[in-house]
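In structure tokens, one chain follows: the form predicted on its own.
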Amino acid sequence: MPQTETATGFTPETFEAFLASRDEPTWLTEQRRAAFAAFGELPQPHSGMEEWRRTDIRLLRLDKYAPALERPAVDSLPAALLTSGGSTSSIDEDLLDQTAPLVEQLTGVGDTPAETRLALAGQTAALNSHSISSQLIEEHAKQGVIFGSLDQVVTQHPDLVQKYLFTRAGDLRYDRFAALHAAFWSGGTILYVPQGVRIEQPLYIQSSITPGSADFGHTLVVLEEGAEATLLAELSGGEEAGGLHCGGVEIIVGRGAFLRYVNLQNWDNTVWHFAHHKALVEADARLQWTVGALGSKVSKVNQHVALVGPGANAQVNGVMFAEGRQHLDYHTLQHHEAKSCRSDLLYKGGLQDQSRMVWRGMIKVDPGADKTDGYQRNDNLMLSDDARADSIPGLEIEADDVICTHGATTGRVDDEQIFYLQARGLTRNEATRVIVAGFFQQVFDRITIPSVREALGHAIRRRIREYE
């Protein structure tokens, strides 16, 4: 019997109804069945597990959620989602200001300076894990670029998707949430750039949920040898009734290719957010990966960068800001599998109210990965006596002739700095905003896209309340 929209939980009946609602290749159905079996076998994460020791999810009730089997009506789209033509004429600017900071910069809504606005090479939009729209300019389509709904591309180019999906950069048995995602993913996006093709204008992904809904979006990015692209992804929505996001990202940067990837998580502060992100960087390839973590009730994200070819280079930037009782937990891994590779990670976090932030980072150097240059740093700025930040850097080195360093700092806003700025006419709150902006500036300076820098900075500034 078909599952209804009101049914909840991730039971065998729900899973069979989900499979029946889709038209997919046999290999994908088998892959989903293996993932669902793993979901049933793997234990629920708990505080007895090292990776989950600082994140409590006992209040999560998975049986409240279920995959949406039917595509939502277009008229139910949140205003922050771009329309199929990229028009902003019907966008509610107040809602936009709260939910999708990048949209302002991309479309010019509000007071965005014209010089920081971006023209896009393509864009996709998804709601409740269903693809709503997808566009790619004709020039790149003729070059063989594939960008759009993963649901559609898996039927149009099954051999291409099968070659990469959950093969090299995905592990459906990593934990129970990874298995749940692999079983129920939908509404995802794929970007495939053929050998030697350069896309100068950014591509944009927008994913959103309505209150109380679930999102299982999957992003698959493949750049062949010598290719180049910039991809911006934004997650938003939830509001009041909350929601669940259980997502995944797989990135493969081919030999000599260059990917700039920006992932901004800006869910409502009632959404549970779980995600597994992994990138493979091949010989002489470059990856610049920027993470923005601003929303959600609880976030537990694994970000894994594997340098698998000699001369691979990865720069990872993190901007995190928590308020209220938000709990953000990010686990990063810089895995040096080949020699002469470089990784550089900088995460900065700001906390106010009773929020909590956990960063657990590891640089792992395999035997034979000589000439490794690995660096990681996490800095936290406390805006409240009740906030808490845990920084846990680590090194695991099994090779000689390497340079690996790590560090972490936690501090408060300096009262002398506030006094200095107040003496020059700023209010206490204005002074705090200036100091916080300066704290994040080191990360912003590493972001090469002006509109992204401005969007992240503005999103953080608007969250800062009066500091005491």
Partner chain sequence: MITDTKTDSNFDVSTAEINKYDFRNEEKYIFKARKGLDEQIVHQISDMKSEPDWMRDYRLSSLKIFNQKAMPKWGGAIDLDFQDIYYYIKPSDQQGRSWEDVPEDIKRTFDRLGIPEAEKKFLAGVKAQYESEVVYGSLREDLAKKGVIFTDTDTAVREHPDLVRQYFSTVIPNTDNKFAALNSAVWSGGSFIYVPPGVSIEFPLQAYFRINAENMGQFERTLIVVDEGAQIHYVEGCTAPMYSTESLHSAVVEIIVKKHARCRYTTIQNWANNIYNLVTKRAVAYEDATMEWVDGNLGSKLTMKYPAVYMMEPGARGEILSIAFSSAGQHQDAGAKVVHAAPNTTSQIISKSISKNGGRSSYRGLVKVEDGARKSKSNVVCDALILDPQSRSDTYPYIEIAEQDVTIGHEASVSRIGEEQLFYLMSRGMSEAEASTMIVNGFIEPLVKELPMEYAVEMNRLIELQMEGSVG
Given for the second form:
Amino acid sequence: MPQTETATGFTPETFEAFLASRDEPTWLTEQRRAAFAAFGELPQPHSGMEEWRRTDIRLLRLDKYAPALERPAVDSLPAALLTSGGSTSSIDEDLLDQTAPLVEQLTGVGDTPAETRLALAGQTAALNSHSISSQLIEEHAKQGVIFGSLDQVVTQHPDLVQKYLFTRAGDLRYDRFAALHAAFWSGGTILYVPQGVRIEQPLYIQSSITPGSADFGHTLVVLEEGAEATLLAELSGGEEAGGLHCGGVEIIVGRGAFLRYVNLQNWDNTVWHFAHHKALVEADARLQWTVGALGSKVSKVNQHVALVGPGANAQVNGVMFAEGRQHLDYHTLQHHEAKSCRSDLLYKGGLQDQSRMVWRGMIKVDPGADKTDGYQRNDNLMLSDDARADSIPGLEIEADDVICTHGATTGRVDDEQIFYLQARGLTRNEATRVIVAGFFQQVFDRITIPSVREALGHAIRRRIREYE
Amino acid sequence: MFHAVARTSEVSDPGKILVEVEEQLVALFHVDGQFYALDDVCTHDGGPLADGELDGCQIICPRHGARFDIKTGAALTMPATFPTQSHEVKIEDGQVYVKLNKT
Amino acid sequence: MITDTKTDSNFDVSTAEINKYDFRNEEKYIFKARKGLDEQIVHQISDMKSEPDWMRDYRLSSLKIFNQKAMPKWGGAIDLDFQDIYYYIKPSDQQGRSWEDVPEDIKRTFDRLGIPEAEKKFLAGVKAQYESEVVYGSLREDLAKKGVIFTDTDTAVREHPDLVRQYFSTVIPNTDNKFAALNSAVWSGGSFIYVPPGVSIEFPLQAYFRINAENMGQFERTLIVVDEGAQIHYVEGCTAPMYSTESLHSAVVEIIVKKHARCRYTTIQNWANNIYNLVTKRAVAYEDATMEWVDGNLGSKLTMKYPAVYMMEPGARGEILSIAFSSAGQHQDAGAKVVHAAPNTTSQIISKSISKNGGRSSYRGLVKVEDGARKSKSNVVCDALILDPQSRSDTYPYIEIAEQDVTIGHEASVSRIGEEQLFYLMSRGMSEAEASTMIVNGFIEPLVKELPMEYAVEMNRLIELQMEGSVG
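Could you please show the structure of the form predicted together with the partner chain, as a counterpart to the form predicted on its own just displayed?
Now the complete complex, all chains and molecules, led by this one.
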């Protein structure tokens, strides 16, 4: 159901209509108003701004989209929802049999034998930024875990949401998209895990859009002291007709807590994707954060990890793959605000066709953040002569007792390896797939959830084209 | 495939406008009665060429002053060292059409 | 006469470390333009130099560009009032061909800096620039006979107009950046070098730049053309006394290295700690040519300088070796740029930086590979040492790759002096300061060993001075 005819953009009128459609606490309405005011005041990003120099959004027309006012009809659910997460537009026919939908791979449903399925502790689903369903295993609900639609939880637990929403891990004035998101977020998911509660099985969030629609989902994750959880999030949809994602993720990993978080962006290659993700990692807490960037027409993402308590530890994994004329621009920040923290980032990118990829990473070490161990690495594999990869690692160090290192490489598939594999009876395409798989192996090895590893591997393999 | 992008009368001579063709931004130039089209991208720094100044058949990138030949896209001066993509233009009945040349 | 000035008490310890260069001469000038920058000043400079119209027009158009361009939004903080600077000071009415011809106080300046001594020992030619003009120039006779031209750029505009017009501003157009535009409007002095095909100059040519006056802006313009198969090593040094207000040094250096030619350009920058050093340096290298920048930055309040090599034809090679040492009140925003615009081109960047006593060292660099520059190879290694908790180190490398068949690597690390290393040396009887100095010297060894012997000695001595009084 393309909304192009009815979409009216993000004007004061649509904003008031949006507010009127919602029954929200006053503080939230005020927060939205402040954000909408900021949206009006902040400049539209343009290539003259250092952060936007490499991503041209002059063709983005916000008036083609609209806030989520009406709940979409259930029959407009895309086929992708819950059963298929991947765009199938670029799949080789002979590969279809190996290409299980991403969600099935993530969760292990579908063709996978029942005994190897990944059992979930809960899941939420949203379509066009409206919550469609949410479930949580009873056992965890009794422990005080809250997992569900942020829209609903904000009315059930307003104080809890107020304490965290855009207070510590979100800056609604960061730029115009951050403000737009904070004004219009809807649907979305909250995960709150009380002190000491450990959730063994993953929780799963799916957000999808119908072609031409917008997703403004917000994710808020709070792990109290000593809590543990695994959260998988996937964004998909928007087939052919495009769409807009203007999202935000706020994560707080409390003292000694451990969060594994996977965020897979797998929109159709026609969708605009803008997002601000920030995690605060407190003393002795651990965060393992994996980002998959496969979809969208244009992506501009800020991923920010702040190590705010001594002994905090963050591992950041990025798997990026671009094809066609996709343009993926991911900015990462590892901010060491406290002593004795460790951060370790590895982003790997594969590029084919005329795609373009930008990774810009920064390790920032504040004065006094001694015994910092910071690492960042970006490797890009060029599969086409017409692709372009920009890699911009960075260090800003204001403490002396630190070890900070970064590395970046760019190269192509090695002809000798191809030749060797062909001599072993593989076709050129098969050989290329093997080599690309080898290239990504290093980052897959760090992802401790087997189903996620496999899903990403499949998604990349099926994207690789025939080469002569 | 040619796309109608403007009426000839919409672009002064000499002059330039920014047009959209197949979800790409193209700088359209009108000099001495002829029309030319280039990617709206300076190959040095990604700057928007249509915002630059025309000097005869040269467009000057507004950021660092690299010059490009509007007829061919050739990079004429430092700091640019690589041509920008030129596109086909035709005029019919006062209408300007552009066809993208893809690499 | 030379008037030695003791450093003011409000200057910190790092000032004292460079006080060898901190002496001032009484101002005795032939001509000193009023402060400020406008068309009248530009005309005045052009009049003083009796320039052809094309150069006057170029200056005037550059001034317009300067006024239009915004200040850079990145790099260091620049707090300069462009109307509070002297843009042109002529210290002498003629250029000396021998030291005896140079005015006494200026001569004694360069004597103190060791220039004539160095010339006798190991240089093939010397230029000495004092404020806006070159006051002394020499070139060994045999080189002149081979057709080598080594003169100040003003003289070159008069005596070699065709050569100058052919190359001037082709590598760095006046539109390139705000400070290149400024230099293009008010440039004065600098070296012009032409090395004919096949001529190899074994000994370095040297230029020495000295700012003496307060609020002085020095804007030398250097143009070097190394013709096919020729070779040259050019060395520059620079110093100034310490004043309580800032001065500006903003040079433009353009280099053309033709087929099979080789050029090495070495800089030991030791400006006083109140000088803004905002310099654009760029070389184009053609088929199988090699361009090497050896760039040492010790002085200045803020340096923003990123020597560049554009590899225009197959087989070209670019190498940049950069060292930055920043102490209290200093920000060295230095680095390197390499652009691979042709196949089979190779580049290497090695950067070493040291931050101490609250200083800030930033590496800022670019590796760019154009579409079609197949088999390009580039390797970048940046190492930074932070010597105390007050100091800061940044690394900002930009890597832009538009070609598949490339091998590109970048590594950087930031750390402090290893305690084990320190303990080891101290257990051998060294003081902590001595041990630190030894470690720092080892850290910059890759750069120092590329310097001519006399400079290597000088460099080590400067590092020792910078290190004095630092504890671990």
